[in-house]
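One chain follows as structure tokens, the form predicted alone.
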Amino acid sequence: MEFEIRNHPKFYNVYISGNPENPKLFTKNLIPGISVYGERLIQFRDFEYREWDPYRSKLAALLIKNPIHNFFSKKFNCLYLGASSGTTISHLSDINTEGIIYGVEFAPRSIRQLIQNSEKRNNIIPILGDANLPENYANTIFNKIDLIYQDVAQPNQAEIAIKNSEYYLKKGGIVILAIKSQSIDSVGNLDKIFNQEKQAIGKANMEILESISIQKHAEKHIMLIIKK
């Protein structure tokens, strides 16, 4: 029987193979033959996809629970904080293949990783940069940004995308954010960590869409999907 890829039935520009209830998730790679962190790498019928792993993007976890809202169009702006090595962007590129998104990382390291990794992805525009400060990387970011992402494990990370939203997200927009928990408090308890972020968002005049766990591919994490 031959290995299958199909659409995914919700969102656009991604796939899956497999069960539909646990599929395996890909991307339609962008660039041919490059692998950007030792992901599977399969030829069906006349294109490259690139195996996504939930393990090793909150992203993808975050797919594999099957939201019910839907956050990707043919074309979308995208601010990425915590952009890190590239590993998630890198999917994101996959799927924005007529946007554009700008990637924050603030350590040395990943930005140079980053840069060599979205050298040849065109829609990756890379920033050193410090997520607390989105007034510091304004000069970079020429569009109006449809989603934001952020996985910064940082103890503020309801004030960051409150901050980088209110700067740089159009009425409407999404925000996907990782929470995790030991970034804010590590012996804290899991729902008081929790729900005194969602509080935060909530004073912002910002709607949490969706909470959702994602503790069985990363711990002490949950991704909410938040609306401007």
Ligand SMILES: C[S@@+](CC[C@H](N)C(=O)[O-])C[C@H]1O[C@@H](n2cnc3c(N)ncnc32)[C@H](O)[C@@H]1O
Second form
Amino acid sequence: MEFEIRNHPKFYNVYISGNPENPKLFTKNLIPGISVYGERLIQFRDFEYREWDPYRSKLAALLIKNPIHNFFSKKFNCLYLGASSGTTISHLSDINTEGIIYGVEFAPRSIRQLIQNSEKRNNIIPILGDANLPENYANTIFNKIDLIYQDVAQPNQAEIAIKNSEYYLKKGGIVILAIKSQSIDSVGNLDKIFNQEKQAIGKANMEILESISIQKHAEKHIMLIIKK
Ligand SMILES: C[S@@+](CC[C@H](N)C(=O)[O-])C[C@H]1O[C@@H](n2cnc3c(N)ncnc32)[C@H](O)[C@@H]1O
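Can you return the structure of this protein in the form predicted together with the ligand rather than the form predicted alone?
The complete assembly is shown below, putting the previous chain first.
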């Protein structure tokens, strides 16, 4: 089969190549010529694409699993908790060219790299902050949020998602929550730990639309798609 990069059948501004059952993912490079974290750049027809590796990004691992719900639109405002040095958020920046992504990160070294990596990406606003304390970054966030993406290795992952949703998320907005069981309990039963986090979400009156294992790409992780 001839190599071809084409639109993802469902997710706006996401691109695929190869077998639809097990595609390679790409985003169109917002800043052509620049690779953010060593990912492959590929020129196809008139555009440059960045390969999006599901082993490096849990969001890519989720998309590979083809969730039912579509959480990208042409323009959305996103709060990204645990932005680190900028791997996944750089792909969100390629996707969400008309909206804003606020990236919260508490490790000074990572935020320094994030600032460097997003210097030319005008839709990323890096914030040095602790996701446990959403009120502390309220003076930096100027829009109601449509989508929260959370990937923080903390023992209280559901609680952090709930607090930030209450503070920033629109009614009807979506949370994509990466849950890493090992950060909650390193020896406990996986299902028990995941269920405990899901119950906490349910008690906060949020609806879990989908629960998807991404263990093939990220050990001991599930992704929840949650609606406020
Ligand atoms: C697994 S890494 C995130 C990787 C990133 N999401 C990506 O795909 O490019 C988790 C990040 O969360 C950050 N983090 C952990 N606890 C946090 C907190 N309470 N507030 C903000 N950031 C936090 C860590 O410093 C780390 O950079």
